[in-house]
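Read the single chain below, which is given as structure tokens and is the form predicted alone.
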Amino acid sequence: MLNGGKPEFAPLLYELYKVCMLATNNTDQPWQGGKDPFGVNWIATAEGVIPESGKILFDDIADWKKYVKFPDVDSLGIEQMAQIELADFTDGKRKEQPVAVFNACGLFERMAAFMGFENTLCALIEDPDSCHEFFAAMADYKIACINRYIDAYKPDVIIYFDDLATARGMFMSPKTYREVIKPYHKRIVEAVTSRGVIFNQHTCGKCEDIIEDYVEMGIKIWDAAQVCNDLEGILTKYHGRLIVEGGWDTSGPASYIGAPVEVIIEETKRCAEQYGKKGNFILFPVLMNEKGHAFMTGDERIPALIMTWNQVNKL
């Protein structure tokens, strides 16, 4: 798929990879909710967590020094958690199944969990200078926690997060994005594949204006790839060099919490039919509970999806 080849079915997330997730739960942002490593609190809620309102450690980026404080990546325990999350994943098991590290909170993202989304889309007009020299310092940890990632789990795949666009557009323009966050987007996605690993890019809403950037900088999977985007478009066009992983109407009946099993049968056809025969499609339903995401907290519908995804697949 990675090259374009054929495969025999389109895969389902649920049971592609082995995903690992305890790393970033240190380094960048506790899915359980609290403290991160660098002060900010996070507030868990159904759909996921995020950084207590109200609460900011700076407005102006230009101080960005003043308050940003690295933590030493040797006190992260990144290697005790892949102990504890590859403790029963045997060398078969790994001929089987591709291990996929999560790396969450990317660079926008942070700067956004420090001085909110309102005074960084400000600071990327108002203040490029600062917001490079912040962007190349959060790149440097990042990078460097990737690296202990790839050192202790040997992962296929880093999935790493950030939510560049809403369900109407990108939360910046293209052209600021190619000026102040590309530049150490691509640093960190050459950190990855250099060492042979798949850079898998988690963004969601429509961001298929910067999709050629993505493909540019070697990355090759685009996770959570939603319908507001012209999907059919995007696998034509990238055929044999991205993979698109999403495809499930995230606004539609199949999402609404308590959704019945037909629906979400239906929507798994949908995809099949519309995106899976495509042949780089990898489908990711987004099935909503009251607990949350059903792919964190489990679903009495996920058998259902699964039987019928595997029903109508093949290629």
Contents of the next structure:
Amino acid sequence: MLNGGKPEFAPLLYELYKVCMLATNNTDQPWQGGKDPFGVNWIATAEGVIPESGKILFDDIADWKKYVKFPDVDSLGIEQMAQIELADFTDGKRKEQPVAVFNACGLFERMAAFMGFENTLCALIEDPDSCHEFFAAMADYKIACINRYIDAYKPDVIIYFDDLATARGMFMSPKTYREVIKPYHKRIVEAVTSRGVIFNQHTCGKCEDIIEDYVEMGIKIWDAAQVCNDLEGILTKYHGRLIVEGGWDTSGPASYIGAPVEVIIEETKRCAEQYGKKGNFILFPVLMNEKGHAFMTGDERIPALIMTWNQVNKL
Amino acid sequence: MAKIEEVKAMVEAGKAKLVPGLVQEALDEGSAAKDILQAMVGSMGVVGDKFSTGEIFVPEMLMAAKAMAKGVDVLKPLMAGDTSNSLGTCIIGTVAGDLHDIGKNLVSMMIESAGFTVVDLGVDVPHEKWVEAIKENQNVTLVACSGLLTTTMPALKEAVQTVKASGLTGFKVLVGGAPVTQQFADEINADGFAPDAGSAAVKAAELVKSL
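How about the form predicted in complex with its partner chain, since we already have the form predicted alone?
What follows is the entire complex, opening with the chain shown before.
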């Protein structure tokens, strides 16, 4: 799939990876909530963790050096987390299932975790010089962590999270992204790909304006690809260069709490029909229930979804 | 160029450091405070339209709102007690169970720029809190409820229903957020829906003028 070959079937994310997320819990954001290693307090919600609203460490990016103290990477327990997560993952299993390690809180999200979104977005155009300094230092930290992930987990894929877009477009202009964020984003991508690991970029929202940038940097999988983008156009244009992982209408009825199985099945079939046929697509269903995201919490509707997908995903 | 025109241009360009001085110069030139304010409201309308059409992005809109706020600071002492340009008070917040604030904050800034006094209840607002806030504040003309998640759409419905069932009147209810559509807004009996912060300000003014 990575090189444009025709797979036998379009995969389902739920069955695809051995997902590992404990290391980033220590290095970036605690999935259960609480303080991260930089002192930002995260609140756990049914749909993930977010920085505590209204609590910021500083409001002027020019001051970042006064407030941001980088943790000692040796102290973060990355190797212990890998041992825990891979304890029962034998070499035999490795041959059958790729290991994907999460690296949460990308450069833009990290700045927003410190300063809040409004201050961050203004900083990008008000004080790009300080942003450059901050992103350069933060990229160094993330690369140091990722290198340790690669040593400890020997992953096939690193999934790097940075939500750069809203449902209607990029948070910042593509020009601002390219000038202020991309140089450091590129360094992180190259740190991963230079070690033979596949870079999977998670970006929610309508980010189609920078997909070309992603591909150019060496990103091979775009995760959480939402229907506000022209997914069919992107699948066609980047066939052989980019795998699209997502496709589910995350704002539509199939993602409402308690959506009937019939609605889930219908959405599964739509994704197969519209995207699965292209050959560079991985389905990432977003089923929500009272406990949160079904991918993390489990859900009684998943077996019907899997059965349906396995009937319609052949190529 | 008349100073008032420069104020408009600099608000639109988001020049927060320049606007206060230009507002003072416009006053010195003889422009009335309320006319300068109206000019800045007009500029923010242009900014909102440009945002809605994708010509500008969130940072540029934020910078314009910040520039206008700096200009308003200069005018405030001169307009104390003058409510002729006010569209009333807007109670805004993110509904119960939802901790996201970026969308709500952007709408809040744009609504304030359109001429509302904004009372921000923050995030994860319990249903009864909306009613309390309407009672506690004067001249509430708009209640704006935000929800980002599909999982909190039921809370959006409950918030609207609680406000509507309270028996309180004199305001309209606006809803918005990533999963919200006009159809959903109609289903939950909201008075208005806006897909983004720029059009939220326009819709808010339109709703209140119809009261």
